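Here we start with a single chain on its own, the form predicted on its own, put down as structure tokens.
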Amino acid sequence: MSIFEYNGSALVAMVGKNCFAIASDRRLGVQLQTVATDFQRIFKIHDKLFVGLAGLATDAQTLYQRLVFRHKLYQLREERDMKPETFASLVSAILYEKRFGPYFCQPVIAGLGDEDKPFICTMDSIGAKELAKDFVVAGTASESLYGACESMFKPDMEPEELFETISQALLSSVDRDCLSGWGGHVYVV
């Protein structure tokens, strides 16, 4: 077993008609025991912006916090919030300064940037950015939820919709990946 699967995770991000949502699971495992149903995988940086950490739940927490860290001394050099697209760099700049020993997490990164136009993206451990325009995927249920999202994902969608599509993915998706799952959390802004 890879040493991403130890806690188990799935994340998902799509993006809308001016709009993006982002949804996890809740369980952290131990391999297949189970130890917490609540556990949490989105971050809010700031009100357009979210990161998602899949991958094993101590990198996760830890890496979080050297984001707000960072995030915040941009914030009082600045004096404004990160834009999506910066902060991926910086997430990704982040994980590659560690890559001889990396944080053991997938990111998924989803805001929105000028004008409201939606940006998400994902990375591997390493900090290798993939760039998307309708849905990225992350975890080990990840094979389970292209397949979903492939099947549900329309272009430009409204809050509503967007926000029924992406939870009909991830519950489908967990269902079928045993070291996630026990309902999500799901954000749509």
Contents of the next structure:
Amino acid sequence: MSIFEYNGSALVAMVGKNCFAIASDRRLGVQLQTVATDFQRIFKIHDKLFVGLAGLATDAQTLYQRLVFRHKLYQLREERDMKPETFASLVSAILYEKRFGPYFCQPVIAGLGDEDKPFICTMDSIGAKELAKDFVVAGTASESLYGACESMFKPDMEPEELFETISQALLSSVDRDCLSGWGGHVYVV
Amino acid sequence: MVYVTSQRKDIVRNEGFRTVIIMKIDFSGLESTAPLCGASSEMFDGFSTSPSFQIPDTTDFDDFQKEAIQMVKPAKGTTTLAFIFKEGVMVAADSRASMGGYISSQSVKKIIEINPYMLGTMAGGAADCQFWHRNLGIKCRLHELANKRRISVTGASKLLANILYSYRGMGLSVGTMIAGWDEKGPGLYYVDSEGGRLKGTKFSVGSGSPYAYGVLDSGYRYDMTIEEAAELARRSIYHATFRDGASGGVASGMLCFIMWDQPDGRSYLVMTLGNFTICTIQLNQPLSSRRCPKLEFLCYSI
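Provide the structure of the form predicted in complex with its partner chain, given the form predicted on its own shown above.
The complete assembly is shown below, putting the previous chain first.
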């Protein structure tokens, strides 16, 4: 199993009507052994910006701490919160700094930009941004998640319907993956 | 032909070489093993006593063997267990099939009927286990017809172990338990694809077996009732599926039953449905040595 499959993870973010939803599974494992069933993978940067980190759990936690640090500095200097597009560029730059010794993480960034326009993007472990208008996925269950989201997604969903859709997509995908599961955390903004 | 070396002082030469004694050991009782020269099976009409597989033409057979073993390496992602207690032998297994990280099925029957009074469990390669258990069933039936009596669990497990030993190193992945009832009472053997065969009263096989052993060892007593034994087996599998990613999982169906053929003619079938119910069915027919109870079991997924 590769280093990305050491801890196991499943992350998905979806866009709705002036809202977004981001969801992750809750399992933390050491290869096949389950160690925790309440692991936090999605972190809040500010009220309208969330980042989920799939992949190696230690790198996810370290990267999160660095991102929070950079965002707090930005807040002090600019006296406002970062826009999601800017934050995505920041994450991409931080990941590429470690091009030849990377963080083994795949971030999923979801936020509301100007006029509450939802923004989601994902990137690979060295910072290649992938913007999408509908949904993004990451983690060991990503192939199942692609299939589930593709079939369940509709544009311009209201928050309640978006919550249902993203939960069902997540649960049905992790049922097909040994390394992720044990419930989910869903944030709808 | 087997070459045996030994040291015999009376014929030791002055040069100090060890003498070599060549003995011919009679292996006819074990039947023919895998053909190492790639003999074709068309020579035998019907089916031969041991299936013969063509060996591939490679320049480097050792490397091929290594690659073959690597191909099935991530297997044995499962939890199966069996134990003997006062009332008979209890067999239990999870029902998840995984290919690396992907779950290919949540409702796999891992307990295989070899014949109406013997069961085998599946761990390792599914194809290997299914094929060789069926082959073993054929051999057991032939033995019954030739000798007018059922084969013992000892004999059946020995047959399987010898076949697997002859395919040792070729990448078969089988970790099975042969459980059954014969004239000596309940019998339980562990047989694996390395050629090992162990007699015992308590076994668990698979990636979830350490977790299952923990629960099984602490709760086991020889004189349990059927309900207690079924509950212990169910709890062991449950705890293994909790901790092991390759077993059971969120929605796991579990199959757990006992086979029992008592001299006083009673026979019991115990089933667990999902993770919550245990029901006991009593069959009231007296059993003769010829008519064996056909085991019917059901597999439920939540």
